[in-house]
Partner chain sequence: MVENRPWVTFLSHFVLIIGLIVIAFPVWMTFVASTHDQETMLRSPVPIWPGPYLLENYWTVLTEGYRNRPGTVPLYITLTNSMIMALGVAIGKIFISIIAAFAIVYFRFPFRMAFFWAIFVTLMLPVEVRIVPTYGVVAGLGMLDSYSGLIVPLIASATATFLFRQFFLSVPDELTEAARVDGASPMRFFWDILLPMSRTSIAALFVIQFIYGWNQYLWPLLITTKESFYTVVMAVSRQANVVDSVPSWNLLMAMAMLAMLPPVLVVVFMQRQFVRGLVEVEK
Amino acid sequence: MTRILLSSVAAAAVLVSAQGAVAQTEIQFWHAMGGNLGEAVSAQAEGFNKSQSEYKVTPVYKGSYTETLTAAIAAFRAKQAPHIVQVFEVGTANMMAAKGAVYPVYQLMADAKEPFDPKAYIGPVYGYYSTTDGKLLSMPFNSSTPVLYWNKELLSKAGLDPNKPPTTWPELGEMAKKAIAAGAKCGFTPQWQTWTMIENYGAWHNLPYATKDNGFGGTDIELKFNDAPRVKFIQMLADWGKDKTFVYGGREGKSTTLFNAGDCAFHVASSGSAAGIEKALGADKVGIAMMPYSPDVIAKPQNSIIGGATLWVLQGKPAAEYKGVAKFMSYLSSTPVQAKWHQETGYVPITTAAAEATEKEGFYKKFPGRDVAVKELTLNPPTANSKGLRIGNFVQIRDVVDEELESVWSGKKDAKAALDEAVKRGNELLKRFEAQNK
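Output structure of the single chain, in the form predicted alone:
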């Protein structure tokens, strides 16, 4: 009798466990973070899953940013889309134009009755992904901005102060040439050249990228980045390339390999690369400072603009499942989670509270320079030229700019011819986007 009773109890326990497993709602989260960053994303999902029992977030790596966006679009058309997809910032205008595909975050949080305070987020991050009247469309996730990294050992070998970085481009050029003379293989290499050397150079110097507030004022816009200051700047870099003061290391983040190998004295790259760079060279051998500026263009820099990606919620799922999505968004924005993400990766903390908590913990004293990204973004109140870019077909336009810049680095074109052609080709893509989204 006792055996029968115990067997019944065991069977009931298994049944309850099985029912609990079935009752748990799965939330699909597609992302583009590989390697260490992918592990950090998985840890966030695991932390949320352990914090409650109703929902289970399943992160799925879908390749590069472009591959992830392409996969999500195809899945949505096949009615097999995930709940959440990570989309890089250049895809913002395209996502906004995807009628019926997106569940705006501000609406999601209201419908789910999930607490949500727009003022909790850092202004430049929140503003980039919001409507003109301040309604958040996608949840900020891995936000970054370009910063200047330098190799202290290479500066010391050149007889330079390893703790005193350049503040202007002319200063960087002089220091890079001295590093080359002292044996460095490369003076300076930039990461994501379209983002750092064209887009952020413009914001940093209060120059327009496009008309109508860089696209925030409408889709009928024209590109303006072939201005005299950027033509002069790109030509300067091309001239530096003759003696390796400037070295082109490839598109996107490929050039970081050169810096991490100890070849280059200076590197303008995403703040989100900080952890990887410090791991490669040693935190005590790397300096982080604000980007240089051109004193003949502006007396003091304006502010930088963000890169990285946000989380977009896609339509088509049962209403009950979106409550779990909203709770996951709240979890990701919570101070402990954001502070840990910021500290482990170098991405900007998306909330003021997370930045303050990190400072109170003494993190910035232990890792000098890791607060530079926030300082750059908030250096001055943003202008129409420096609040961000809202450009249609931006992925394709960046490819065009990459191609034209590469023609400069290879000596096939001068800077003016290349930037003029980039603007011409880019404007054709903008007209196509406008026609498709009227």
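The form predicted in complex with its partner chain is what I want next, because the block you gave corresponds to the form predicted alone; please supply it.
Chain only, nothing else included.
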């Protein structure tokens, strides 16, 4: 009962304060973060609202990424758009092509005379969303990168050292086979296979995904991911599938349920899944390490690329309101806010300062492995192959790659035929995108 009483008092207080603040400019922020992530977003907005009195950011959870984008598109066309909308990274090229709709962040910051230092941001995070000459288009928000999780119990059962993860793919294969021999149901399963096994495998081994610097140099590009190393790698996974050393657990994040249920020894998955995985298996039973690499392709891994979503600013609002948006962007990038976001959610911080602050607080000592993501991203200065991807109609292309990979896992095609076909079909989608956006 007291809880209700308190909450109604709180509600009344909110009403009163809302009435008292009629002069505030409201900034609409539509996002796709449900669950505890949504709570973290609300906390950010609340923090910003408390830090000043001119603007009030209203975060609105709009459902899945697709639902959020749908709502924003419909709203923009009806001139009812929010100021800020969260869009998944694969939508980047299409958002860029929508020139009349988006307000690039670098320009927003310049117009609002808000101080903005590109060097403060972590390279691959910033690079993924900027132009070739380093101008930031959308604000990185929830970024993650694939890392290796392993189940310590299953390793112990197999007579392996539970605290020593594999560093290369052949090692992982051997260990996974031992785990299977000791009774595990599944050796290894990847999450978001197109992102982890094709896109990130490429960056990690410094292989191009597409021509013209992975699409950063223009829209007239062709896909390149059917190279020999990746054909060999995918074929190896397919062969592993025969004895459950490799198990396919579905598209996107679906396979994590297998790992969470304690079935799999290894899982390559988003660093953003850390909190959920630790909750399901128990923090002391999971290890987090860098992704394995193939020593016959590269001597030392390059760096990983990110995934996740960014905040795009939409056009069509009065300049005064954009000042508030710019201030909110600065607030989001500030060190304490980023450090908190990083620690609570498992997403990577977008600035180096936030990573350092987290280190200093001793957070990584308490939660070992949470620094792996940043380490992977900053392992080496990004090359043209590992800066990021700028691919038109990327959503559809990923669907194509998913489909073709599934045909490999089910044994319908070999890796070479499937990847060649994926590249061919993907190139057609790229041509259509290019024709539409000339």
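Definition used throughout: the rigid core is the maximal C-alpha set that superposes within 1.5 Å between two forms. Positions refer to the first chain, counted from 1. All of these numbers come straight from a predicted model, not from anything done at the bench.
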property	result
Rigid core superposed: residue 242 CA moves 2 Å or more between the two forms	no
Per-residue C-alpha change between the two forms, residue 64, threshold 2 Å, rigid core fit	yes
Cα displacement of residue 410 between the two forms reaching 2 Å, rigid core superposed	no
